[in-house]
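One chain is shown next in structure tokens, namely the form predicted on its own.
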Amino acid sequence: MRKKIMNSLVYQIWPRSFQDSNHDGIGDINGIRSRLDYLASLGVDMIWLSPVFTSPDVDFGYDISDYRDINPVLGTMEDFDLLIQEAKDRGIGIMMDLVANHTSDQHEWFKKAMEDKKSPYRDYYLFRKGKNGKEPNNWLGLFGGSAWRKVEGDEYVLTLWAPQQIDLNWRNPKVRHEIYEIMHFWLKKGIKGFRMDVINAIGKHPDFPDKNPGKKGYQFADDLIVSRPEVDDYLKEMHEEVLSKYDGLYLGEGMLMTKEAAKRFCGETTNELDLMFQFELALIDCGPLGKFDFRKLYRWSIPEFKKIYIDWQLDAQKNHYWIANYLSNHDQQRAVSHYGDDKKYHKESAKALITSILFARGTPFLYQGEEIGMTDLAFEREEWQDFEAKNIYGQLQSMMHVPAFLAEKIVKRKTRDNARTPVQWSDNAYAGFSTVKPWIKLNPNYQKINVEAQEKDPNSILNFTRRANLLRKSKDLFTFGIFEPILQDHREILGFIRKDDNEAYLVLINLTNKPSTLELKEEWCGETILQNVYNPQPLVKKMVFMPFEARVVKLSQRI
């Protein structure tokens, strides 16, 4: 049963942009029942949906305020149970996001604590005198400005993330055995696994010392705050206590992932994870702080893509650890206008794109709207939905005073309200998402592409994924089998093959909006199954390869 989860096609829902069924402009859970049979016929083995938990919305339901329940905004728990229940008619499983880092302000854990003092609830957050009439450390918070929120006095509560999400005190047993019982709560309801936001920041250093002493400044905590060696006690017993009890897929995201990391986090005699998100290509063109640092945004070579892709291909296979393979999601940009040409060779790069995550060795990860290549928007400031970006355009400028103009720059490039445009269902007015003006700016390039004119074309990124993930399923060898990287010199094409004892398969991708010359060795000239380009020329050993043109080959020896 392990291997046909971790052999799932994994397609990742942000609930308020999918579909809409009530009318109000917001996606919702009936909304997600509603496109089942869509999903279905994508090939997809699970949805892992962002929060659906009740939460006033500061972060878009990354600030829970109860566990136990449904977010009103998105539905019922009764609309839930039968998404469950529908979902699983057709094979499909449903991820939920846990967020158990920190909680809302508007938890009942947090109001008792603010309430008294010597409540225990006190302990389950992290509260520190100030110093010197300032913060406790000069951490600082990743959506800009302190990490820690003034609570009365000099007092201090630690929000690593918005104001309103504060953390949870990992180090107190009673708050991890309240994550353990809401984990039952939802796997006994039948869920399938769970995607664990910034897990592996449960974890700070007991002393809360200052990063960088004496430098001016909030300082990014990282080793403070990331992949502490205590992280893995909290997993382990997470493992025991929850996990090893119910068959289902266990992700971790975290920041600032390495390899070591990951390997500690998702090997194979860990009993910690099944697997990790790893960063290194979503913040490839971005500086050492993130991806508003603006001191590298924009730059990136895809010798760096092929090297950040191969390297976490081959360590993974080396050190029996799992990844799960991705391009967008809900904080990161629009694959194809991120890696790919999103107007000259629209259809053609977004189908290379969906071919290196299928024919990785992983898991692979398709975000909503992927599968046709829906594009970035170019949102102006006052259209800005995201708590993140907002906050950031006023510390870019006040913090490391880059002017106003280009703060905005940044700021439109990377918020991540690129990847929450609802979904482009049709070309109906609101897309078919709804009937009324939806939560966000829609992007009006929907009126070409949309899921109901490439359901109509063959040759559109909507079939071609179908086909391809059919092709991914037909062979465990492209998921579990040898990767084995070639033409790793090459400039422009990224040139892997897939192998197991019995076959052989080549993935060729040409990463650039520009023909490439080709040279193939004579065992490598197999028969191609699989292209993203109309009327391609035979595989020879020496050839020009198309922009974006992207091919899987069968081999006619094992090599």
Given for the second form:
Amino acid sequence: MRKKIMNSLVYQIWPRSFQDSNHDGIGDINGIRSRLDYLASLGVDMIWLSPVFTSPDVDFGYDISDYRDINPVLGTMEDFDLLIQEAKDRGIGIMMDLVANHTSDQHEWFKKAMEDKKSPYRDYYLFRKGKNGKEPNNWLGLFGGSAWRKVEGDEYVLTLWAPQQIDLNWRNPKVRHEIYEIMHFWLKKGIKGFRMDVINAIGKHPDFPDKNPGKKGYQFADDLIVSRPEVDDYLKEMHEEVLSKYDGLYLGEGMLMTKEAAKRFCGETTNELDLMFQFELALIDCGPLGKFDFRKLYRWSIPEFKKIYIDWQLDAQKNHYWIANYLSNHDQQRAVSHYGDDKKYHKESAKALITSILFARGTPFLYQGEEIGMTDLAFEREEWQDFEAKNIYGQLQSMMHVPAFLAEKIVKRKTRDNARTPVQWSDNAYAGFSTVKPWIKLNPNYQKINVEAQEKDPNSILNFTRRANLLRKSKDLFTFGIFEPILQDHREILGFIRKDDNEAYLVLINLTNKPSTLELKEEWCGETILQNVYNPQPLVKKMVFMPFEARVVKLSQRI
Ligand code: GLC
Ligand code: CA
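Switching conditions: you have the form predicted on its own, so give me the form predicted in complex with ligand GLC.
Up next: the whole complex, starting with the chain shown before.
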């Protein structure tokens, strides 16, 4: 049986941009504490906190220099202990972000490894000799450029993300046990789980062969670093030594997640993790080379969206593994701008997308601001804060020969800065996020789109999200029940049935900005119990769904 905790609504907080409490323009832990009542009112059961550990912030916390302390920019250990306690008082658990594939180059382990070649810390990382005056192999980093950072003479160290994020050597049992001890440290404090950063990349091919030897170009070394068999061994060991000893939710994040790998890592009986993220929907408009491969930009279709969504649902159900359902996070565009219509149908499409997250089989995730429909912002190039954006802008031009104007256009659309603008709490100065100018540009639409205004409007995205989540939580079948797609060939409407032995519900979502006609079976024409457009027509066999109309329908008989 799946853990009960899987029916949690998980809310991701990216601390720098959530709420500032000490007037420095940067969100912090005490800011989060001041918003716990709000999160409780939303029905949040679990907060996934993006990293709050000590970090030089090259990649905003995903480069950790001390795993046992709090980043002073965000607060103190006392603040964090209070956060755990005050969240717990409201029935909310804290899930931390374990970045264990790499450390910052400012971490003690790396400093010691650099000071002394004989140090045992040398083998905590992946130092290798260069080949013929070049890098040890042709692997590329995920943020662009070679995956190897030159340390001295002919020696390099592997850095798959930024050059300041140094990959750990998981083959070394000492490294693994250091990480397990860190996990015990935080779990003993009372946190309720981990989201594990790029966890499927912790096992690398031991021989570091070239990828596609002889070929030029963009090479991620995918099969040499992604979801390799070693990862299962490490995760099983971690489960045995740490996870099995605490009650919590253990979630994996990893690039190029396939269904086969998800089944391996979070199958019901595999004793590794509880659930995984997949990135196929996030990458729906990206070419085969990833997020900045623009050849498909704006050219994805609703049938493609439906297919990815339904295939994952059915595969997880059939093969007994568990998934996280989400459309936004700190690395992606805002859902309403990515898949919806953030202008004419802002409200309707934001609600429709949230419906698709909350009523799928699996554990639902919302990202800060998604519950009010926060949108992307057209950042100017000088305003980019994101390491990836700045780096890729240059790489697109130098390695892929993309002209500057086009590189700028692509990065503007895809920069992670879009997700990282401050949460819009009110129409006061700086959106109620801070009393001073925030560290990153604020979206000027905060005057219209903000929590305070939506609190007052019963039909707001915020209040819809509350209602929808209450409905979801009222029936276990919405989390755990059977998922059965209908209208699979319909080009605009996503439809599925959720049911258990006693009851059945129908979910219908028009994913387009046009009215859409659909034909329903007699037995599907039940009573609408949740809807996102006003004055909906009763459900009849042949009908028109309004742009982005979404409904949950209670069926009168079990089907
Ligand atoms: C994950 C994080 C991302 C980070 C990267 C490297 O993908 O979500 O923000 O940059 O890992 O740690
Ligand atoms: Ca602050």
